[in-house]
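The chain that follows stands alone, in the form predicted alone, written as structure tokens.
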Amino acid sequence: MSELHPSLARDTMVLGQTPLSRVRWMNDRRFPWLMLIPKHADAVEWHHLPTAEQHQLLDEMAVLARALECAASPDKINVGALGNRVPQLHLHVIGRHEHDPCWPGPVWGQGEVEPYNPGEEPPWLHALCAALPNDFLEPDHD
């Protein structure tokens, strides 16, 4: 497994892993926010992955988006792979609500992060896990 970029390690918490990706949640209570991080150290862009893994990453994103939709009832789900500050390939899956502090604009670089307290988890996390297929996630021991 490739090293996790220090910013991703600092800003996100482990949820699990798939055969292709680490699955983590953003430590910011303002948004239900997940990340898929493929385990390829050399992948900077989605198209750097082998074709089958490009498709697998999109499938994983769709599974997470459906589960997040069930768990957090967002008005919109934003998906993005910017990588302007963190070159390691990672895909954001963010539930947006019309009442969130950045609506309707982007979340990146907006306002102050509101981290959870140590040991605290997002209120939507258990519902998300329950909405995922049983075989989707494996433990990730980062």
Contents of the next structure:
There are 2 protein chains.
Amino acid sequence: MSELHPSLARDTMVLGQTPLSRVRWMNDRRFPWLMLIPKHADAVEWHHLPTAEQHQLLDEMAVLARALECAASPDKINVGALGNRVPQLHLHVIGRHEHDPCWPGPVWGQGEVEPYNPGEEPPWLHALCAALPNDFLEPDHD
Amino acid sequence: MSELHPSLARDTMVLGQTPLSRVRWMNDRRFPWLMLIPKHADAVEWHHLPTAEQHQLLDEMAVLARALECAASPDKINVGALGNRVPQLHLHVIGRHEHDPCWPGPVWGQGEVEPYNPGEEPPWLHALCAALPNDFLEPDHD
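What would the structure be for the form predicted in complex with a further copy of the same chain, rather than the form predicted alone?
Then the entire complex follows, led off by the chain already shown.
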């Protein structure tokens, strides 16, 4: 497994892992925001992954997006692979609400992050986990 | 085929079509920027498409991203499906350069669009078309 980029380690919290990816949530109470980070060493661009892994990452996005829809009732899901600041490949899956502070603009790099308190979890996290398929996540002790 | 959303019709120019998608380029000289718009009526979220079409859209993104790499030598590809302003499903494939006016932030809704002159085409467009597989695009007379 490749090392997690220090920015991702700092800004996100562990949810679990799949055979392909680390699954983490963004420590920002403004948005229900998940991230998939393929464990593949050196992956930077989505389309540079082997095709089967490109599809697998998309399937994982779809699973998370459906669970976010159940757990956080977003008005829109935003999916993005940018990587301008952090080269390690990571796919954002973000629930957007028409009342959120960045609507209708993008969230990346906009405004001030509002982290949760230490030990606090997002209010939607329990419902998200309940909405995920039973076998989707394994623990990630990394 | 579903109607093209008026904002997409105004802001983008036709490149061609695939069996699944309209393929268009953003009329903004700041970035080499392509867009895939599934012709499926009423599609809003990527993960709401039938699974085979989700994969097909991803495969089309990968083809465009590889061609953009050849044609515009970007430092990074940004892939995004947002849809906060325009609900019709559309997937952005954007070549980013470390010297572009929005780097390292996202491009959506940032700064002023710089349209090409009437009849002018992006300097990378010919090389992009040459880099696409021969059978990827059909004409779109829509």
